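Have a look below at one chain only, the form predicted alone, in structure tokens format.
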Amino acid sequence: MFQQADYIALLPEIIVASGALFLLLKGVFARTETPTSSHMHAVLALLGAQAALIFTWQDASVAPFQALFVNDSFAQVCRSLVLVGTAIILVLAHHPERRVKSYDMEFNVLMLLAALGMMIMVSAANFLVLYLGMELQALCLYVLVAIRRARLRCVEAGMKFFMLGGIASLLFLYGISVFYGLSGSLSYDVVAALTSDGGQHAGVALRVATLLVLSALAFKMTAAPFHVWAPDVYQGSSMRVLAFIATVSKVVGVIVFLRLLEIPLRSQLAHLETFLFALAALSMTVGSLAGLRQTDIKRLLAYSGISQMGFALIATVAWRGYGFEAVFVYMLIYFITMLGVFALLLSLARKQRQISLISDLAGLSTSHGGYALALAIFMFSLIGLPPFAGFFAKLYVFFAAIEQGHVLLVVWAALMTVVAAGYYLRIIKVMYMDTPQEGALDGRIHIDNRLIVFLTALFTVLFVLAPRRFWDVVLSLWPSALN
């Protein structure tokens, strides 16, 4: 039934699943287990899967397991993004000298399984396969958020995440069940052949199903008005779990959103412009305005992510042009920038307590001048100031929208950029102008964190030298099925 080529094409997923199973069995049978041991095994499993992905690179004609998966260049790049991003988060989060009880083995297993779910999501060519990947990822994230059971805030965040995530899953399941009823299949290609002219009732059912599926994905992306879980979950999560949710998980949600819009839901795009317009405008407005009054750095990052999602989604209304490509480029730049931000935040502490308030960053320019400069660069990039990478990210999505006549949305985005700049500049002001209330920041920044901060800051600054080259490379990796 299945050929050897099918298993070879999914060898990276098999390696990640095997690594998670190995860690589970090791945790049961090993007499002694060190945090470093399970951590290194998890990183090696991810790097091994990345090596397998490189050596088994397939052309776009290969569709493993009877076309349940797609194996084009875009899927390969997205799987690589998941593997490398998860490995980086694991490396950045591993500071055993700061932990009392952090469930390292369980944490590493759940990270591997969440990465496996995301790899399935980005390479799925069938709605049921996509749902299985989404649920595997979601269940792991629910547990990761609540893994510190002794802290009431973590448990509360995990419960909120689970309950609201369950509602999103129900919306998705109901939507794809309508697709199945209309087409008799859950394959992307078959659903793509559905049109609204099959009758009035069929047209309404198709549009409702499309909105349900996209709403469920908007929940994963923390786009307003489906963002209500994000501030509390971000605040209740540990910084290392938050780094994973705010970078890899968010980017994967956008990737799946774009692939569904481009392939199975392409025929519905003309009817979705109002929905996409509202999604972008609400996300920008809610994220920018609500972020101004935040004092907790995790909640601020939540609203920052909502706002950035709104800016990225601006280009989705330009689906007739190069809007989807602009969104993908925006999210890549956002992903790299946020890796640098979390590389710093995971390293900083005050009185052996990981920082949680914006005021905890006071005095960073005195104790760690180079890292204060790097964080300032990241903030300027998130605002979208030239000549940093974030400026070009916004330029791409703005031009894509303007080209299709959505000038009003771009004007509103420019206004919200000015509003959002308030809380990014406040972080810079605290670092350089405020004096710490509880002594200087302590804890040394590890060499791996330093390397990530340096590389991401270098990318953010030097992007100005080759923005067109970066754009061309991304276009060359776009799915061969896309125009």
Given for the second form:
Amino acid sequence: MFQQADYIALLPEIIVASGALFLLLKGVFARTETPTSSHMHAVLALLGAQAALIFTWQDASVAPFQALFVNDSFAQVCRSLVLVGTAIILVLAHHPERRVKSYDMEFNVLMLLAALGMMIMVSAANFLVLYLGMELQALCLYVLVAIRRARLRCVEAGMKFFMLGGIASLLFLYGISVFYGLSGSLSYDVVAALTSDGGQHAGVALRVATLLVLSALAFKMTAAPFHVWAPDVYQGSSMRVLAFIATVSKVVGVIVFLRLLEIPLRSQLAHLETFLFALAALSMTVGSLAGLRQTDIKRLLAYSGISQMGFALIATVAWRGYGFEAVFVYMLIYFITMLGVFALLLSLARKQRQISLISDLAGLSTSHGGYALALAIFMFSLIGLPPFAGFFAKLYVFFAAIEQGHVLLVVWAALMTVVAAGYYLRIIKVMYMDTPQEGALDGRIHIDNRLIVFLTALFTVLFVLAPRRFWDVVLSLWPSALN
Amino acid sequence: MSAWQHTLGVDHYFIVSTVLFVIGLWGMMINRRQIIFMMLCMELSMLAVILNFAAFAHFKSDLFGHVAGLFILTVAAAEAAIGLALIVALFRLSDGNIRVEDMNTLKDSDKREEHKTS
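Can you now output the form predicted in complex with its partner chain? The one shown was the form predicted alone.
Full assembly next; the chain just shown is listed first.
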């Protein structure tokens, strides 16, 4: 029934899954488990999967497992994004010298399984497969958030995440059950053939189901008004889990959102314009205004992520032009910038404790001048100041929207950029001008973290040299060439 | 009796499952006290979706819906296991009361300051 080619196409997923199972068994049988060995195995599994992905790189003609998955170059790139992103976060999060009980074996297994779920999400071509991948990822994330089960804040964050995530997955499920009732199948291609002209009731049902499915994905990517979980969950989870949720998980949510809009829901887009407009406008407004009053750095990152999501989603309104491509480029640049930010935040500590308040960054410019400069570059990029990469990200998005005549939305976005600049600039001010209250930040920064900070800062600065080439590469990957 | 059997179509199943789904969601919204009740409501909504799949599959004479129902049932079991584990962890850390309204240690910073001063 299934060909050998099917299994070869899913080799990366199989490697990640067996890596996770191997780690789990090893955790049961090996009594003297050192954190470093399980960490090494997890990173090796991810890199092995990445190698397999490169060696089995195929053209889009193969749709593995009777078209339950797609194998186009966009899916390949997204899978390697997940693999490399997860591997980088695992490397960054590894601090064997810190004397905190951190459940390393469980952490690594859950990270691998969550990465597997995300890989399934980005390469799914069937709503049921997408649902299973989404649940695999979400269930792992609930546990990861609550992994320090002796701390009330962690468990409470996990519980909130679980409840709200459960509602989101229910909405998604109900939506796809209606798709199934209308079309008799859940594959993207069959759902794409549905149009709202087929009878009055069928049209209404299709539109409601589409909204339910997209709402569930808006939850995954923390777009307002589905963002309520983000600040609490971000604040309660530890920094390494947050690094995963705020970068890889969020970008995967956007990728799936874009793929659904591009292929199965293409015929609905004309009706969805109001929804997308509201999503973008609300996200940037809520994220920019609510972020201004935060003192906790993780909460600030949550609101910053919400407002960045709003800026990215502006371009979805311009779906007739190059809107989706612009969103993808925006998210790629956001992803790289945030990796740099987290590489910094994960390595900074004061008296062996990871920093949690913005005021903890005071004195960074005197104790670690280079890192303060890098963080300042990242903040300028997030604001969107030229000549950093974030400027071009916003430029693409704004141009795509203006080209389709949504000038008002872009003006509002520019206004909100100025508001959001308030909290990004406050971080720079605290680093350079405030004096620390208690002691200096801990001196040594891990070599891996240094390397990632350096590389991401270099990307952010040097992007100005070849923005056109980056854009062309993304365009050549885009899946719309398929249909 | 026979007339009734003839008129029981896919629409009726759809209405029943929609009502069950909305009851489940509504129960999660209005219930502000017990986490266990919230989980029960979640399960109810999930079963409503499975009913939907099973009914559609039956009336279309298609197997895929039944398979989807089985998959969703499995995921629901895994989700319930994780939810109950979280409840146990929360129960150990609290004073023996796990109410939804007690989950308030995570807050916006300005609200937290108001809380302290009051």
